[in-house]
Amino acid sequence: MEQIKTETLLSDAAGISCAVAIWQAGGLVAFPTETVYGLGADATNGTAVARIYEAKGRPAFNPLIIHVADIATAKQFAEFDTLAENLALAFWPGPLSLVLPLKTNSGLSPLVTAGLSTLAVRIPQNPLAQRLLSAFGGAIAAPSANPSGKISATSASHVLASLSGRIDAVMDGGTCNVGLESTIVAPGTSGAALLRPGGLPAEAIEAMLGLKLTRQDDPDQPTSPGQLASHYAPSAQIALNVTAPDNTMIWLGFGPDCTGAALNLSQAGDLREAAANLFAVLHEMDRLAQEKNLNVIAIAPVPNTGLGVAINDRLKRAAAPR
């Protein structure tokens, strides 16, 4: 694709006005949320949404999440039943996306939903994202701001390293404090389905609902983002649950017992810290692997509870055949 100049915007009033003007003109602006940086475009502008797919090299059958400033705006585009309303009131703003029936005559580009009759929507908690979305006043389609299948971006520098020349601007809002993409849930008539684990632990949702979430995940027919089998991948290969790496590997540790690891997701074994560090550490491990001429990043076991479920989901997809 044709290279364009990518501008870095400050997180002040002038930067926000510039970002909104770019969106209104059909451009692409990457911006921070509490989860990861999103690559945003006006969700009602088909040409702008097509540019997201082009910039990321994203498969057209993989739907996008829209980001809005408030529940009233969300209801312009999606149908809410009582369960959806309760989930929104409990967890928005925050790292939860809901997959809901698409409203008739929503005005959204069909590219946003990949032709499905459902829509993924969320209200981010990040204060800068809130100000941006309020200033725009509509729906911004925003997958993670990285090439499709590669490691997600949790800083403006990550975005620029992979998308500079492909997008109009990035709004620098520092690092993302959650560091994992949103949890995606589809409310239904008989409960709710977990489509993607993420920054909101499933246990918190189940405690609020008083019932267990079912699990739906079909990589061949994704109904939400983050369901492709191979995703979040560094250049090096990934080996999971490694406790004794050999000399052909560079080792990523978790917890206090990983002496000799090049880096550690959380020396204290804190899953929240590990989640916040995950993508930034994978970027750095990939760089170190290339520097040391090693082809495998070996990763220590991470407990599969709480946020560990989402961490292991991302690592499994990063390790999948490409």
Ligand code: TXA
Given for the second form:
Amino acid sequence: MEQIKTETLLSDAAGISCAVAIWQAGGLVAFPTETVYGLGADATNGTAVARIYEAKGRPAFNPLIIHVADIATAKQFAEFDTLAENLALAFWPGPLSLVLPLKTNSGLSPLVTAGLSTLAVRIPQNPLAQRLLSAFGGAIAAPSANPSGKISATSASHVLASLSGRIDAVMDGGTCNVGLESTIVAPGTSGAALLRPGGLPAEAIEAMLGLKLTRQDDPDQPTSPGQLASHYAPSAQIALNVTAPDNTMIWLGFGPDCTGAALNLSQAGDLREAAANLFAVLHEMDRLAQEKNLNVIAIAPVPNTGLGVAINDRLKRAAAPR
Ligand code: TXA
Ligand code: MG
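Now that we've seen the form predicted alone, could you pull up the form predicted together with the named molecule?
Up next: the whole complex, starting with the chain shown before.
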């Protein structure tokens, strides 16, 4: 990955406008929340979201949490039923993320939810995060601001130690006072599931709801995000690394040498562009395969470096027998 200069922004009005301008231009700004620093990008910009995965070196497209300033903005992107609304009113702003049905036509990049039909949302409490999100106005996708597999960052210097040269800027807002990632809860029709313990104690949520949260390890309950992500697969069969498809196949290209491909993940062979296109293109290929009565989607080789590792991981899961 090419190195870029990482600016440190101060938490004043000039710093905030600079962060917002970088987000609007599709850049990456790490910012403090009360839990940990987040690595933020405009959640509606697929290429910007692809850059998050690239900067973190994530080997797979785990879905991301969107961060918004207020409940009205959250409702532009996710559906709230009464239970969700009650949780939001009780605990937002604060260290709670809610997994809710994604609104149709939310405008979010499918890379944010890794192609799922649910969306994780939170309103952080940190005053600087609040000011940044209000100034931006929309949804910022932000995983923890650390390289994949490394511990989360709770200060700007932690962020710089591991991500300097890979992100446009970090806003220095001192130390995170919770220091632990948000608690993730998925409200359901009968109760709510705890998907990740975190900064908001489960007991506080249970006391408010007057019921026990179901836990991940409960066999009757859904499922880790990783497993959820594998539910998304096209209905056609997938064949990988195909350079010469036969006429029973519909071909998805990558790069300039795929003449005859129905669609191309990136004509220029750009992995960022391919990642940003991935989920929308897979949906469209599935639709085209049905329309043309072909039951195999053949996919051209995608180099297994940088973002290509996560793209290939997703393609392998889509190709797995089911
Ligand atoms: O405190 C936090 O939550 C921090 C700050 C920056 O907000 N963010 C954070 O993000 O910890 P990250 O990417 O490190 O963890 C997000 C978690 C992942 O475990 C992911 O699988 C889960 O949220 N997640 C996101 N969307 C989901 C969905 N639709 N369904 C289930 N889990 C989801
Ligand atoms: Mg993390």
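Positions refer to the first chain, counted from 1. Superpose the two forms; the largest set of C-alphas matching within 1.5 Å is the rigid core. If you're wondering where the values come from, they're calculated on a predicted model, not measured in any experiment.
**Student:** Do you see a C-alpha shift of 2 Å or more at Arg51 between these two forms, with the core held fixed?
**Tutor:** Arg51: C-alpha displaced by less than 2 Å between these two forms.
**Student:** Following rigid core alignment, is the displacement of the Ser164 C-alpha between these two forms equal to or greater than 2 angstroms?
**Tutor:** Shift of 2 Å or more: no.
**Student:** After fitting the rigid core, is the C-alpha of Ser11 off by 2 Å or more between these two forms?
**Tutor:** No, shifts by less than 2 Å.
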